[in-house]
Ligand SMILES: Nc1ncnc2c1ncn2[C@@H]1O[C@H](COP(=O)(O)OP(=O)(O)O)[C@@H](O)[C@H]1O
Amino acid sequence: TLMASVVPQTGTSHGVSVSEILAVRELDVDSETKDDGRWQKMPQKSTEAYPYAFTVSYVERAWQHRWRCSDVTFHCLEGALCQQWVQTIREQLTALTSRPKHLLVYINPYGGKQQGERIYEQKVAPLFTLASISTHVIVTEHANHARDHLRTEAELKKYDGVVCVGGDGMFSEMVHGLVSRTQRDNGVDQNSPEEKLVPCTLRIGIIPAGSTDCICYATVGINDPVTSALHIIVGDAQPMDVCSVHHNNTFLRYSVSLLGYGFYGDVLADSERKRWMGPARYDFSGFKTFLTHHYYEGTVSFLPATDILGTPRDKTRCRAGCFICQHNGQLYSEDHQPLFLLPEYKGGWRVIRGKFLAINAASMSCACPRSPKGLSPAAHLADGTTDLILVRKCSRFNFLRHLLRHTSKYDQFDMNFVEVHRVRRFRFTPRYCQSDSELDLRENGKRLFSQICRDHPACSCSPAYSSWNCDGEILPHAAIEVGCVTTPYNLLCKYTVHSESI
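Take the sequence just shown and give its structure alone, in the form predicted on its own.
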């Protein structure tokens, strides 16, 4: 009966899921109304037949994982009926407890093309206002401003989530601030590699406004601010893996996307000296690092994920509602024993020594617009593992083939100088890490220089060690230990590699 008494403005039937309704508002049909992005008056006959109306704003799926806000106006015969519909829809929206009501927003005005404030004010803030989300906005003034504020000053109990408007570096700041604050408040020793992280009740959202926006692209499927804002509004969430990085039982950083030694570490170290170039510095430094073609000797030890479902070379990818992530990568029998074991990974830690052009650990696919598949296409967001990719010393031509496969449909691991392992933990020790700290190594540089030259006769200036690229930040040590754990630090977003997965 209610449906027969309410008709859309277009005169056709229209179904909208409550979970994807953003807001509802009552209209005065005698005034101008907004529909489909244009201001227009209703025809006289329609206003006479149905003198009451309300508009529903909802999520509309567009092409290539884009989401947009659309409106549909319904007309009623009676004012009481119209108010009943509006009140009922609002009650249904209030019952959706997963949706945020109060958000703490950090805006990085310097990241990417320095468009963070404009993106938020023009594209995001109007949507939050439409959805009746209150916000407290902080424009960061310096590096690690958001991290330090979350650690010490932020009144986290007042908010349902924190949102950053920026790139991967800004997101990493927020993760460090929230995770460190939670561990400190619960007495967890972050310097112990064996400690388990205490979950935080707050979620973390990200509005892309950086140079690459790898984390946003790998979780939402596109780096579009409106799409990310709509995911946040409807309360979509995705658990994620966090890697803790230690050196000699001293906590260094958390990593949520990429740990890279060798090629990606050298690219970052060189690009940091060329920040004046803007985003173009990554292309320049990448080309320069490729030409120098440095390799590094060391030992990699890792603990394979023996009870995991899937492998790094699976053809299927992590998607919304991923079965593997829902079970933390594992299936157990009634006596809590893992049902799935990879025979080649039984037996504990494995050790690999050699010369490497790159050592990468990907906790997610690390996809971006330039590399739609990412560094590890089959990596999962929440299975408690990281994919360890070892690229051994090879010719420039072969290394170029490997890099180009990141942008193609071909298997980038199908090369005899590349191997990949899904691991729970790993350690790396460079050959020239003679002392317990990288500082001592630098102080002894003059003493070691002659030995380095003898071991590298082809190039006397070949460096002894590279730097670790940890989510876009350089680590101060080369010898590290890394552990991966799935945490409830949910992203306010939903992983949508394919539209049919929603």
Given for the second form:
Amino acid sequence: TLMASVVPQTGTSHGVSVSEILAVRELDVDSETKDDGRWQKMPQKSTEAYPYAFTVSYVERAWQHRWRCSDVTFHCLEGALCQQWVQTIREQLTALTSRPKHLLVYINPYGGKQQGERIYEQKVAPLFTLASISTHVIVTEHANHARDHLRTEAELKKYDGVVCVGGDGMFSEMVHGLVSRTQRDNGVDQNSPEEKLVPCTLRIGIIPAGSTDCICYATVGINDPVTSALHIIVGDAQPMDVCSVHHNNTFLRYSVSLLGYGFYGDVLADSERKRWMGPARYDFSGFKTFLTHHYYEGTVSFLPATDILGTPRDKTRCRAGCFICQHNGQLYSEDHQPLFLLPEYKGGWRVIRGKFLAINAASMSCACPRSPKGLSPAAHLADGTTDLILVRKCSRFNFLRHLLRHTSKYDQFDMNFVEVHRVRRFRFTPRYCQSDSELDLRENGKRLFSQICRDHPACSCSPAYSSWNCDGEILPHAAIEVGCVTTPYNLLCKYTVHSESI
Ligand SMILES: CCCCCCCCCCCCC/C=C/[C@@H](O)[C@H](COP(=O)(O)O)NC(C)=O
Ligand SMILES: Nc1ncnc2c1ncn2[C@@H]1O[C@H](COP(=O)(O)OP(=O)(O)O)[C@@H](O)[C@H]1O
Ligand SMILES: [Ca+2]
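Starting from the form predicted on its own, produce the coordinates for the form predicted together with the ligand.
Below is the entire complex, every chain and molecule, led by the chain shown above.
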């Protein structure tokens, strides 16, 4: 902590922890006169009490998990002392090895309210410059540009981390690019659902500029670009669970936040066609999907996580340095065979058949501005499990009550048509088999059930299939198999997250 023989301008003492200092610079106290367009150092006036000074920029914690950059100026009597302070602080900052020095930044200019470039230039780039971080910035030109660039071209050795400016979709592109590349480089077959994933060493930072920004909100505690930039600068890191999604032994995608079938799948599918509305498309499509009230028949099988601490109904929340994540992670340290891969454990699969309005798997709380406690408030960021929430067919009124409870203090799981399980793996099979030609149709953007319903305008029955909302991207396959494979044992990505305050 910086204090003592130097005093800030106000004459009061001020403590700043070195780990929260962003930069330090010497000040020319009485040289504020310009000459020939250049600043010049003037001789010191003996009347000035403290003629030498330096300014420290540091992280200030503000309201609701927000971080801000603040300056404090310290004055001293002697120039040598002042220089010694500046030099010592610089040395201490250089010694902080967890801080990134070179970052690769991808900006999605079309995410959220299409403000990605402006947010980065105005709010984030000046902070990176202040903290002496060099950046290589790429503004994406099309969807999957960032993913493909990371997977094949990017010279990852040159960087300490990658940063995306956008929403959950952009974060997902980063995860896919980095994780796929790591598996390919290590000869791991992504198509095998049982295969252990090799951890990726680069960190991913996220500057929120999307529509829901759930991954940012659930990890940092707020969706605020300046706060995220400061977490990235000070080198905060948080491991994160990653689920791999397969269909018939073919790899489809990874998921880190929400995998949702039924309600959230339908909201997303409808809202994609209304991108021009910006983030409000989710409200519109949410309302519309709520009114259509479709349910889907099928079978959910899952492997409950019985060997861990914690349940989805806990009152405690996952925070930085979470004990439950640490404990459950230790179960899977290098020398332990994960229990859930043992044959005895595998016998523990449970099967539930039914008509569901929604099937949601939340690997993290999925807190977002719309629901500050999230879909599964007690879910853990890095415990190697996902919370499987089954909402059975019920009345519109009851479903509305369930939805509204996400925004209030009442428990959304305490309703007789809702159940929640903490699982290692799960599988969903729709009641009616989906043929490949149907899948092709859906992949080409044509919605099979909307055609059927056009053919039967009076028909109020539910369509056979929904699609999966996988971190905000549509998966046209209804039948999927999901394994939540990430634990510190199987750590995939580090995500920049703040420390104490969430
Ligand atoms: C009628 C009252 C309704 C209140 C419902 C409150 C529940 C809100 C829970 C929201 C959980 C969202 C999980 C996040 C998903 C994102 O990955 C995805 C994509 O986000 P992006 O557009 O990339 O920022 N957004 C949505 C809405 O599917
Ligand atoms: N330059 C681009 N043009 C069009 N789409 C893009 C571009 N860059 C990224 N995307 C895609 O935009 C989609 C939404 O991005 P995201 O950043 O998540 O914003 P939002 O939160 O508004 O959905 C993602 O599927 C991403 O792959
Ligand atoms: Ca989890």
